[in-house]
Every structure is written in C-alpha cells, then in structure tokens.
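A lone chain, given as structure tokens: the form predicted alone.
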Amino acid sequence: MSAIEPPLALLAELTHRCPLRCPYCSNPTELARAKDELTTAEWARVFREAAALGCLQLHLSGGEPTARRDIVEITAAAREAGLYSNLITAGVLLNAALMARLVEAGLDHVQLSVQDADEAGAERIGGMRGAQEKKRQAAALVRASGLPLTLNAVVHRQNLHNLPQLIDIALDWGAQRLEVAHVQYYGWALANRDALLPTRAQLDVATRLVEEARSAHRGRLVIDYVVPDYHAARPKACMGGWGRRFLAVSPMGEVLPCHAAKSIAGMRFPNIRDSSLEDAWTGSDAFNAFRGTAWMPPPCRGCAHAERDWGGCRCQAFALTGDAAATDPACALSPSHGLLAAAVAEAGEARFRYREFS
C-alpha cells in the first residue's frame, strides 16, 4: 500500500438529538443518548489531533450541533486547533444572541438544511411545525453576520417537484451556494427508500433544472449536485475513497470512515476515548480494511477505474448485499446491479418513517 495521506476534512458528529423527525437522516437507526456523547475537552482533544494529523475543514454536525449547549466552546477550540468549521444546522434553534457568540467564537461558515420549498411540505417532511419559518429567520441572521451562507436541499421523490422553488429560496435567502444533494440509501433513508427513491424521469427533469440554474445564476450562486446510485451505471467514489480523505467522529466517540459506516454490521471501529486520532487513521484494521485497491474482488480489481472510483461505496455495498467487500452494484459491471432496478420499480408513495429515538 502506499504511504497514507492525511485527512483534509473530518465530520465531527457532537449529538443525534434534533428538533427535526426527518425520514432519510443519515444518522444511524440507534441514536446515541445525550449521556453518552464526547465531552467538550474530549471534542477539544480531537480537534487538536486532527489539525495535527492534517485536517484543514471541520464540519460541526449531529442530529443538531446547536442543540448542544457547549457549541459555543466546540466551536472556539476549533478555532484554536486552527481548523476551518462549518456549522451544519437545521437553524431552528438559532437566535441572534446565539449567532453573534458563534461568530465571536470564530465560526466560519454555515451550511443551513430546507426540507421543501412550502411551509405544508417542509413540516411533514421535517415533522416540525414551523421549521420554514425559523429557517428563514436563520438565514438572515447568517448574513447579517457577513458569514458565507450554504444551502443545503435534501432532494427525493417527494419534494423534486418543488426544485426550482428550492433554487428560488437559495436566491432569496441570500446563499452564496446551494447543495443539491439527493437522498443517500443508508441508515433512516434505507429504511424509507419506497417513500423516497426518485424515477428517472425526475432525475433527468432535476439533472436538466440544475444545469439551467447554474447557468442562468452564474457569478451568483454555486450549485452542487450530488446524485443517487440508484440510476447509474458506474459507481462514484464515495468520500473520495475509503480512508483516503475524510474521517468522522460519531457522538460516542467512535472514528469512521464515513458517517454511514457504522451501518456495516460486525465491523468494529477504534474509539477516540481509547485511542488517539492518527492511531485510528493510520493504523486501524478498519481504516485499512478498503484502503487502496489491494482489497477489491473482480471486475473492480484491474478495472482501469479503480484509482477514480475507489470501488464505489462500502455502505451501499454491504446495504444491498450483505457484503461490504461486494462490487458497488452501482456498477453495471457488478453481478448485484440488478438490485438497483428493482428497487426503483418498488418504489412508491409509501409512507414516512421517522427519525426517532426508540
């Protein structure tokens, strides 16, 4: 293998607890409870390891980051270990006191979430009355601390209608960039991909509006676009490859890959409260179980892709599977891409699972 480089970003997941009920979270389907999450000198440690390890971005997320009620110190010792942070948030637990002392904190930028264009739609979707509201307010109290605002536009089956209102709201609410981002099939969206999983033809109708946006907005707004598996014929490479580029810290401390891959059962993880950061990274039998290409089966192993698409996704793998070593069967190549298709034509308009602790 050769030498490992370091991460450029870690995803620091401080909580599961979130006002929101949303039905394609990306948290896993046991949440952890407040009692067992990191400690704000435990979350100091590990931002201080990873700048040394080479992180330059840290995405505070959860559930809610501002749901806790030590963001304020997590976000100054981020500031300290002299990392980038990014504040990933519903924003409807955001106040302009609360906004002022994140700024004062040294917070950098905020990715702000919408679940639909319309109120109606938002609130079912989200499971929260009065969320669009809240996230307007949130918005412009964003850009009135002359932070860079994101907008994040989770997109599915049921809201891809509203797209080019969701563009419109990006506009309006002042983002200097709008996220794209269909639902990904791990965790709670798994459970809800009948509900969720878009046709073609909506894909195709969103893929043309992106790209018309992009154009029409140029100078003004940054679109990115991030696609589902379920219709392609060649598997992205997902985080850039297993252990290549990105780690993420789960509440209890536990160091992944990705955020979805505590959803490989039977793989074990180190845990930052026994282990130090570049341990985990380094020399970890689950960094390396992926790492490379070394562990690929045919036709990945060989395939003149293999250093561009890294095997695909290990998650979606061991989702449709039962093997995390399985060929993406996002791949046309894989013996499992018929899986893909099948799921698409079971699709529906069933109803939502939501996000809740049990």
The other form holds:
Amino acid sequence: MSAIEPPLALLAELTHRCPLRCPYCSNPTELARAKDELTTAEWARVFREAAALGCLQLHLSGGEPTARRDIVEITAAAREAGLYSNLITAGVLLNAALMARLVEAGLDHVQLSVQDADEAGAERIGGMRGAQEKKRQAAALVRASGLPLTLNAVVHRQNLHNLPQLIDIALDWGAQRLEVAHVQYYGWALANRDALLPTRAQLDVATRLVEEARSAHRGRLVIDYVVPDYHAARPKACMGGWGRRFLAVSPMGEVLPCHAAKSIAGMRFPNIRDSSLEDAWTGSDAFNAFRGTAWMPPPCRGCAHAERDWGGCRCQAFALTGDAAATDPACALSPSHGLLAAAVAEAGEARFRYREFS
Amino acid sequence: MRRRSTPSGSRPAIGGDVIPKFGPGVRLQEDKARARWIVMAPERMFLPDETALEVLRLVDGTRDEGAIVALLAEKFAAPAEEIRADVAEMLRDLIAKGALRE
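Given the form predicted alone, state the structure of the form predicted together with the partner chain.
Below is the entire complex, every chain and molecule, led by the chain shown above.
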C-alpha cells in the first residue's frame, strides 16, 4: 500500500448548538450537548496537530460556531497554529464588537448562510424569526471589516424558484463568492427528502441560471455550484476520497473522515481525547476502512472511474443500501441506481421535520 | 500556477508604478508538510511555480512593480528589461486569478 498522504483541510464542528433549525442541517440527527463539547484548550491542541500533520485550511463550523463563548480564543488558536481560517456562520449572533475581535484574532474568511431570498421563505426554512435582517447586517459587518465574504445558499425544491433573487442578494450584500449548493441527503436532509428533492426541471433551470449569472457577473462574483446527485449518472468524489484530503472533528472530539460519517451504523471513530490526530488519520480502522481502492467491490473494482470518484459517498451508500462498502447508488452502474429515480418520483411533501435536540 | 504560453497581445501593460497587493483573504503561506509555499485564498488554494513564488515573495503592499523588477534583476544577475516582461505577465496572471489586486 502506498504511503498515506497528509490531509489538506480540517472541519471543526465546534458545537451542535444553533439558533436556526434548518431541515437539511448537515449535523447528525443525534446532536451533542454543550457539556460534552471540547474545551478551548482541546481545540487548540487539535489545530496544532492538524497543522503539523499537513492541514492548511480550517473550517470553523457547527451548529453555529459563534454560539461558543470562546470563538475568539478558538480563532486565535487557529491563527497561532498557522491555519487559514474560515468561519461558517448563520450570522444571526454576529455584532460589530465580535466581528472586530474575530478580525483581531486573525480570521481569514467568512462564509454566511442564507436560506431563501424572500424573508418569509427564509424564516420558514431556517425556523427562526428575524433571521434574514440579522444576516443582512452580518454581511455588512463582514464587508466593513475588510474580510472576504462568501454567501452560501443551500437550494432545494422549496426555494429554487428564488434562485435569481438569491444571486441578487449575493451582489447586494457584497459577497465576492456565492455557493449555490443543492442539498445533500444525509441525516436531517434525508429525513426531509420528500420535502426537499428538486424536480429534474427545477435542476435544469437552476443549472442554466447559474451558468448565465457566472458570465454576467464575471470579475465581480464567483459562483460555485454543487449539484444534487439524485439526478446524476456518476457519483461525486465525496470528500475527494475517504481519508484522502479531509477530516472533521465533532463537537465531542470524534475524528471523522466526513462530517456525516457517524450516520454509518456500526463504525467506531477515534476520539482526540484518547488519540492523537495523526494516529486517527493514519492508524485508525475508520480512516483505513475505505481509503484508496482495495476495499472496493464490483462495479467499482477495476472501474476506470475508481480513482476519479473513489466509489462516491460511503454515507449515501449506507443510507440507501444498508452497506457502506457498496457502490454509491448515484452511479448509473450501481445495481441500486433505481432507488434515486424512485425517490425523485415520490417527492412533493410540503412540511418539514425541523432539526431539534432529541 | 501555469504561465500563459500565448503572447499577451493587446492587453494593457501594468505600469512600473503599480503597487500589487494580496487580495482580501489571500496570503502566501509555507506548507511545511509538503516542503512548498502555497497561496491561500477563500475556499481555494493555488500552487505557485518557482517564478511566481519569486514575485509573490516580494509583494508586500508597498513595493511597486519597478521595485520588484529591480530586486529580481539583482538577485538573478539578469538585465531588468528581460525580467520586466516576465514580471508584468506574472502579475497580470495573478490578478486575473484573484490572488493579487492593483
């Protein structure tokens, strides 16, 4: 087996607490409590170990990362470790004083979420009244601070009709980048799949609108586009391959190959409270389970795409087939590919099951 | 970071008094684990080639293009005229990528 390459990016899920209740939240359906969260010193240790291991980029996420009272100290620890820090926030807890302290601590970039373009829609999807105006103010604070701003718009069946207005918001609020990200179906989003899955027609319109906006706003706004694999014939190269580029640490210290990996029942993950990050990355069963191509069953085994898409997504394979080692059903070569079209055909539910602590 | 192989054509040349700066959220960082330098930017990174790296190391927000050319000419004991075209091309490329701004 070839040597294990070091990771490039770390996703630090600082907390699962969040004032919003988005029904597609990427957190696991079993949320961690505040008392179980890693301390400031434990996060600082994780950052030092991540940088020593080879990580360059750090995503400070959650839940809502600014729900942690020590977010400024955590940001300072990231800078001290030499990591490029990206705050992934809903923006509703940001104020001028906190923004100034985050800049002072060395924050590099802010990614602000927006749930919809119109206020009523946004507040229904996010489940928080008054959120949209707070987000608009947060964007203004980021701009005034001089930090670069990315707007992240998660899109789905119930807000895709407002995509042109979402692009306008990115321009109005002064973002340099916009991520138009179709929902990925794990955890909460899988529980809400019938309410969120777009139709093929919605997807095609969205793809065309993104292409048009890219050329119309070239030089002013960069648009990244994440497509939903329920309409795809080839799976995404999830995480750039399991244990290849990326690792995540959960609020309570579990080291994960992907933030959704805990959805794979029966897998045990190392914890930074009793393991170094390096041991977790190179030596743990969890990271080695699906690393490379040796684990692959047919049709992935020997497939020309095996080192391009790395078999797709393990969490999606598990969620849809019950076998985490199966080929991702998003691949047309998967014997379970028909499950996706069946799910699209069944979609059309209006109500959400909101994210909540159980 | 790849150099353009085509000539720069009629695009406006950057004057000697332009002061290149890193864009918002962009910085040059040492990647010790891989023994290289990398340009970090929001949600992406660029791997500069050796020539680009020589230029980027001299970008400090106060030096203008002429000063960068002069320092490189001295470092590599080469005529400034030869270096000037390369540096102008490189700066244009880095500005187009969003790594630098004027």
